[in-house]
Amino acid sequence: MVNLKDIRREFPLLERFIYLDNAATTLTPLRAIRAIEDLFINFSSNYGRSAHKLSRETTERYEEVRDRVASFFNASPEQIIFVRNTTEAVNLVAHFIPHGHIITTVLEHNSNLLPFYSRERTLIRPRGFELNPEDIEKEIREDTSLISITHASNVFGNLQPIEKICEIASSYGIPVLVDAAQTAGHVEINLKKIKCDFMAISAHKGLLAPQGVGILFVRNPEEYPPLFLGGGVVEEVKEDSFTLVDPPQRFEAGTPNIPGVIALGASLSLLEEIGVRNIERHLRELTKRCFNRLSEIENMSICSSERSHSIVSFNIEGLHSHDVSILLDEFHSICTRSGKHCAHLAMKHFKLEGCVRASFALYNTLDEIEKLAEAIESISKGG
């Protein structure tokens, strides 16, 4: 693996805040700050509209970043749709299955509940913190049309057995979405192997680029209509009709977000160099020192389990939340997040009305964690 400080280098708020609060957007590189500011001075231009050098450099470079992404994740370019964030990419899919029967669960984030609001739905338990794909396949109706369900929950960070899940489904017939926001970039993804017909995947987190870049697979492009239409997505256009361009430019309408996207790009650089197999390892070596450590404490309430990736989550008795967040903030420079972490459903099944929530990226450091266990100590005895 790349030597930790060398990576540290690449985030200079690193030298003053210990940055816990990954799981909502992780620190965009310098690599890729970089990247935008080479795109605004040497080559920018708008996607796919005009025959100059400019605009020609600039769709190549973006479709450059497409290919990238593809092989990072083992998927075709086709197959790559670029937009806002995961919560615009599970909107695509509900637009896509507009009807049916849906089986999700409790553990979702918002996002991946409220655009099926409208539907029928069968809302699954975990048993502990896992979901049991038998649990699943019971749920299984003739008029079920998708299943929709987290890589790793937000809040509790455990792995799903997405690509069980994944066969049942596909021996029904029935198509899957994956929600990767909190996976993607820091566990393998090969969409070869996980058989799902979609994923969603915020490019701000695990990815390291900026807020404002999402990414959603779809494994058959070509069955689906977008949902926007405009500038960028049609061949011809006639008084009573108009015909599309393939995908997956037929979904982009309009001006995408290119800086984004370029800077997505250098930011898979970085993990490439280190690879996800040994980001995945010392994120595991990261949240079983904290869940250890954390355990220690008097007047602790660990809300996660051991089993979690990247994620612990805890309470302090008699302590609420967001004030437990604010004095690590204010007297540790120590950065989590507080409260129900858009997760409601999830909040109600394990009872709980908040929770500080420390989550971590491949710059963090075991003596980050440590430093973290002394705040929470001194919290807790009244410091």
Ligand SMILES: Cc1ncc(COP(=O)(O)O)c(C=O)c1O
Second form
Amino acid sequence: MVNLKDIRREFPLLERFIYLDNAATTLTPLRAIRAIEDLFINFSSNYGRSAHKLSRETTERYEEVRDRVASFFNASPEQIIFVRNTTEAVNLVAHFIPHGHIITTVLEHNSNLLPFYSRERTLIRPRGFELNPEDIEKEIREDTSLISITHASNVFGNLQPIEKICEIASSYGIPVLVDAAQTAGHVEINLKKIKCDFMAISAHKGLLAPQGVGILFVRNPEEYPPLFLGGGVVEEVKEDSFTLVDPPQRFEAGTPNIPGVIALGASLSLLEEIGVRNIERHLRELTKRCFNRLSEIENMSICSSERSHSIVSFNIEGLHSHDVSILLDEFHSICTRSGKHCAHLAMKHFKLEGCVRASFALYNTLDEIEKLAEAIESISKGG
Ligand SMILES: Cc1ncc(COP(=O)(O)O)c(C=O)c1O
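The form predicted in complex with the named molecule is what I want next, because the block you gave corresponds to the form predicted on its own; please supply it.
Below: every chain and molecule of the assembly, starting with the one above.
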């Protein structure tokens, strides 16, 4: 059992920086870095290609990670497709469901909007920061083919009522795609309880893996055609036809990101040891403290709500968000993100030109929140 305090040793960069840009990407634990080293030193070979021991071991270890991901989210291994990131996962779903009207929201990251721009769309607006399932139900049409919705916005952080939305959608027979880029690893996700048809996940955020690995959960993978074709996805090839292998391998054409997947397995072991519920509780405490502490500062405009999960977005009156983020970095070694956060429609909805975002991960501490607040106080006074 790893203590939340002890885990900071897994992330050497924390000795030099206060890292509050976790919604963009998290730091990678030493055990994941070492898993990549172990792969290349001890068994590196290609996946599923050759009969020799090294290739068999690589394949086995890769599939063990798939099993681990499946059990982490309470899904089955054949429902877990490894992709590059959430963006690729959403594009795959747009390929799976090529026709019909899409219901989505103004809270989405551009990655969950642009793949649907060639389609007729209805954009749902939140009431306050949260979506109301009834507002979605009212927009369902005869030709609605997909509801695509974020689990939590990457700027505002409120958890959305996805279980209820999935329940409503399923009563109309409409599939739901949940963008869980900001929630996987930060809150418990049980795919037996959340009845979505698809879930898109980037492993480089709450799951603490390196960049370049993502997960697409597909509840009924045999119903959809792969987008990419090539090596590894066929059983038989004739001159004018071919037969696909079963899911999930049929969706993973070409040599996959083996080091990334192996590292993901190691990162997941850390999350399992700590327990996602403990992480969830810790993040809630950090967010609440940050929200309360920043609320006390003069000239402060907090853009996100108290109910946000692991994100606090704000502006200092009279200063551009980029300037604030640069000052935090230059003079306080605090990493944040500024600007529109690839969420242009959400920024327009909340009438924001931009904002600074402090986003947390399991390794952040209340002490770091205090240092952020002190730094912001000093910047807001011109220091
Ligand atoms: C909610 C949300 N969706 C999608 C994405 C896109 O993730 P990626 O760049 O890993 O594809 C992000 C990235 O920040 C995000 O926060």
